[in-house]
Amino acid sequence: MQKILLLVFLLSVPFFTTMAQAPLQWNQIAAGVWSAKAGTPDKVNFYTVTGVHPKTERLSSMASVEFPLPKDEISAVIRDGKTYLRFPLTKDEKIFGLGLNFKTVEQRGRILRLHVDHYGGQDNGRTHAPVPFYVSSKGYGVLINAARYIDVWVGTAVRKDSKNPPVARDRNTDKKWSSAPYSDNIEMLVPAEGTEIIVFGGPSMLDAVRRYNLYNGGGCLPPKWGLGFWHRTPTRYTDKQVAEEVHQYEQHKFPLTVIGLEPGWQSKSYPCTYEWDKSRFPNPEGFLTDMKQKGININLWFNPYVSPDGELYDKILPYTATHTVWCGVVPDYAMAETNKIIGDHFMKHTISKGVSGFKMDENDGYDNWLWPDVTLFPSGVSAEQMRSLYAMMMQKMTTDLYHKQNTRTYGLVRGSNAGASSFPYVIYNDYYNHPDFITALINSSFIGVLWTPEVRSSKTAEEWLRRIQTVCFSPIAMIDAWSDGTKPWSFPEVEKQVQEMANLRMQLIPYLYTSYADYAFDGTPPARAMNLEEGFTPQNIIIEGQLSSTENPYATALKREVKDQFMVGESMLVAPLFTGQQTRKVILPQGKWYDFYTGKFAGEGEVITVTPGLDIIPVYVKDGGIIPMMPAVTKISTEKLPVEIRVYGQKESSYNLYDDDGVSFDYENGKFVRVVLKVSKDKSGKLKGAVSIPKGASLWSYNEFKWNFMTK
């Protein structure tokens, strides 16, 4: 009978009774951006690994914003030690971000579990950086900062409550039935007893991005040299054959300002020792030297698990983790020691001998690889959340001792999460799908981090050619033979188009330099979705799925994207071509676009269809863009050069040339210049330029100006 009553008292208890209801108070922490705690969020997140201090003069200097979301249509709940989140979406509301995606740009309508791992060919939110940060094209952003496995219903969970509900039909008789009715929510599910949310207004999605960076310290400023061209070389290379590769490289006149090397530059890999391989580099620091004084900037390659065979081992051992990776140990990051032992050995070994960089691999995940989520960390940090960290840890601990030393690196990484926007790394995989690689470097720009769609191989010259391409308008233009041994000249018969590119990014790179400072100062993207850019308004078609009892039997709608071009800098956008594609359509934003080769009228707020031939990877230039380019130099070097000043189209406009000295941190001093390019209109109407050197000034890269109207 007691049995009885107790069951029945259980029943009659509401169901809500046993959730608690968590009430959000928003608070103001820089112009534009609000925090509200949700439970008691974990002692660990993104911002207490990052260190990263926010711009807030910068991010003062924005337009002022209200809160951008209704307040009461925020809920958060903590039931059973996890945290339920609920954000208000409108009917045409878009969602862009929620990690480095490689197939698709629009998210809502998509179920993630955003989860640090490599990318295994689906957008599922396993991804290399899973990064809790979404974009709305209603003109904000939302941060969930929680170093967790956040699973995402991005416009799928229909709730009885809903405001707006959808109405029941009849799959039998109804056109209209679908098999995702619309939702009007964003929902979320923490794995812990609180969360911080943060909240990014706009009033653009542009501004929202930007002050997420902002937020984040602003984004890298990489050392001049970093914007050069990289070539890795096979693994088990010694300092006599990176030696003839460079000697080959000058040999072909081709512009070369970094060497990789791979495992095989230390005496044990897979685990590490992070110390050279006497065998085949018997003396780094005269290799170091030799390769400085051509002009070559070494970055190394290695992973984080400690090797028992080196002096690194026995220090280390006693804040390592619980399970060993390739019999490795595994350091906890988490702690100072560990940062201290291992900083002390990569200086010893690596940066005090002129080292400029790293490549940071397999911090990310392949689960049979990484540590499992059972480990224990010495530091009391989980396993879940080591994971979703521990690429950012590496990236801080690198960039620290980089910046002690006053000077800038640039560097590869296989992980990163949020708040690491001010970190010089760019993430990099094993997936090698062209066109998939575009869709993550547009993807890139909403998140914070930036990507690169290396070159390693190829079946064609058409195909080699076309990655090529692209990478030279990418973050890092480089080529990984680690495996194959590929060369720029690997398929003669496009060796001249290939030079022809390479020479390009050279030319680019006051353009890209200064799209960087903008990065860094102001909080913009370098490559960016052309969703952010303003005047992109594409129809976004949704086509009907054809009912298939094997196929689709649920009829499910497609979604048109435009993942397939993307804007480089102010004012330039981009449109590859792929393998076998000899024709493609190129969506403009409203104003008049130019072509950049020859600064022809190319269309104005148009779709265009482009047939440009295999030399050439389409490119158009806003009206009034400015584009400072420099002579093709195959080395980066303290040379002051000259500087062509093109100008496209009829517009009025000016531009800041960002200079300094390209690898100190000195400019967070104040120590840089901006020039400004301003071109106007004399009496006549013709157009004429001027340039404005802040007086006092001097440069450090360039000793005269040439204006080229390309527009005629």
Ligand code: GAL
The other form holds:
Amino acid sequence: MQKILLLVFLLSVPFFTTMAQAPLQWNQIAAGVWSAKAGTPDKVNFYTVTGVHPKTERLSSMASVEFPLPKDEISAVIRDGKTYLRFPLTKDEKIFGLGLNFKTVEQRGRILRLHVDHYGGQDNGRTHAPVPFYVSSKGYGVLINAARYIDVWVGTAVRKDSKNPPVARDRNTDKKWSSAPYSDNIEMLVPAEGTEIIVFGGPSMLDAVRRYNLYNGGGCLPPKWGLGFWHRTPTRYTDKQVAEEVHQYEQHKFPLTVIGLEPGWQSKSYPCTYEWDKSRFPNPEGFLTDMKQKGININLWFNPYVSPDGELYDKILPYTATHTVWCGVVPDYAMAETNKIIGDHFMKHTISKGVSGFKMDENDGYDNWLWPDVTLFPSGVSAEQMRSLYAMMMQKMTTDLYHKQNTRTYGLVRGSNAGASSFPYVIYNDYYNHPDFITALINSSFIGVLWTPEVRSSKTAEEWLRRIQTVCFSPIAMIDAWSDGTKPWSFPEVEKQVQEMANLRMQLIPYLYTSYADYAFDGTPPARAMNLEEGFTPQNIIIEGQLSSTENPYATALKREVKDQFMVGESMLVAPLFTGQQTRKVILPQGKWYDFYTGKFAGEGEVITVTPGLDIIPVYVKDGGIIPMMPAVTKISTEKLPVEIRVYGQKESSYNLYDDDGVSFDYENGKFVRVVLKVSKDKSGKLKGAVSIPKGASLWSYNEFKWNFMTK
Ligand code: GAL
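Which structure goes with the form predicted in complex with the ligand, now that we have seen the form predicted alone?
The next block holds the full complex; its first chain is the one shown before.
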């Protein structure tokens, strides 16, 4: 008997080895970053498209780490032109990322098909940025560098050869029976003959995210005006109406740094000409100059589909796909010619005239409003790959145009994917659920993208104010009035509070701008999930599933997770309230936390319950937190401003305030200053502050520093 078993075993070894047709050879490609190729990867992938340069020096300066996973437990098999991938999971490991999800933060237990699309209300993988990158609570990250619709089973599939197999139980009698037996792996199916796999070390989860962002060239650094207040005007506004809108903002003494023009700036839209409409904007140059003088940056909406009526059409036609969208031709951005032709057109009509950036719409989906997967592109890149990469290609083209003229841009995009961290674009959409918008903001921080919970309209003054409060702590503080024509003061009963929020946004720019510099230089996401914060270890509340033939036929357990509070910059914790909520719980990580507005002690490693009133969005600062603020200006100019340095708590600490010219890429050549703000205790134990500007350096933005110790 034993002999027979041995024979079976010996025969099975070569069988399993031939199945593992894609042995993985791991190569270190940067400090703490390893790559392996399974099978024959596609020629086109995220990095061939983005062309970004990893920040290798910064990566090398991070703590040195070993390969974070057992190599022999990662496997790849190629069969029928598809790649089967398997990665190990340990018992308490939590998984985050895998796209811009709107309802869930933790992904273990989920099944996804990662597919660029407009978010449809379910976390099933179809979303604006279905980034195939995950980070683990064990402090590492994994990226599948394949621009494909990837299926992912995140700790759901149970294999016969599992190292930690679940026990089969009898549902009739065993209370421990579970509808989701324990799974010890993540499995993926990549519909391609191979893929590159990239593993990012930590040691912490935030470090793994940082490495991922640094590998993508570091995060973007927006121009300073991009962090001000934005307003998008109704779609068919004329130059005079836009000027009137700006005038009204001035009258209300309300901050405004960007006006976004929607489809009507063009002579034709859906499909687009990318040429000014002569009736609404008879003198674009004059309009743009006038706006510039008023301190307003102009951002233009467009979608990718080219109208037969514009001057671009004939030139671009040979470089377009077999199918049309809204009767417009679909440029093949995988071709150099396309980028040149469209780039020249954009330069001529928009960028060279002083347009500050774009909102690049409808490059994500809604299946009916996009080309189908049977579309053929002249470059030979498949429609599936094009869909996965299209918005990335548009981001790349426009980013390069601005880079070439040494001017920073900051704009909006509806689609994105892996490798996008350095592109100065923020994702938005048509979905409009306020709590879900905040969950998306949290999730954006795992996957190297930015997201804005833009404010469009509201049913009540309460909702309006609550939405304004959260958008002011997001990557773009924006009212998108493209269809509703709302104004900040549309609800007069909360006008004052809305104004105070917008003012606070402006005051926080020194802090926010520094947070973005930390994103650009160190890869630290400017708005972050609590899970990325040290000392945040909430136990998930698992609600036992109750068996029910209609509601829950498999007695699936529910997980309650933290998706309504987040970190902004180094030390701020933001805990928004939503319509109808008067009270909420806030989880304060370990260490002492202080109320941002009063400086008073709020709690320490505990859950607090707060009832802040409608006017307040609860914000807390960790012990030793330093928040540099400037006056509530309404515009961003070259005028030097005084800085109020707020200090919270009792701890000694320091902060590196970032400053540069705010508009150009000169910072990439070292033209920036870090002002060190240091808080230490004097002999009597009292806190005192010191400002040190590096020798010989002069500042662009600030002229005075005043300390404000908030905690008395
Ligand atoms: C939508 C977009 C909106 C608005 C609109 C204009 O696709 O998501 O924000 O720009 O187009 O037609």
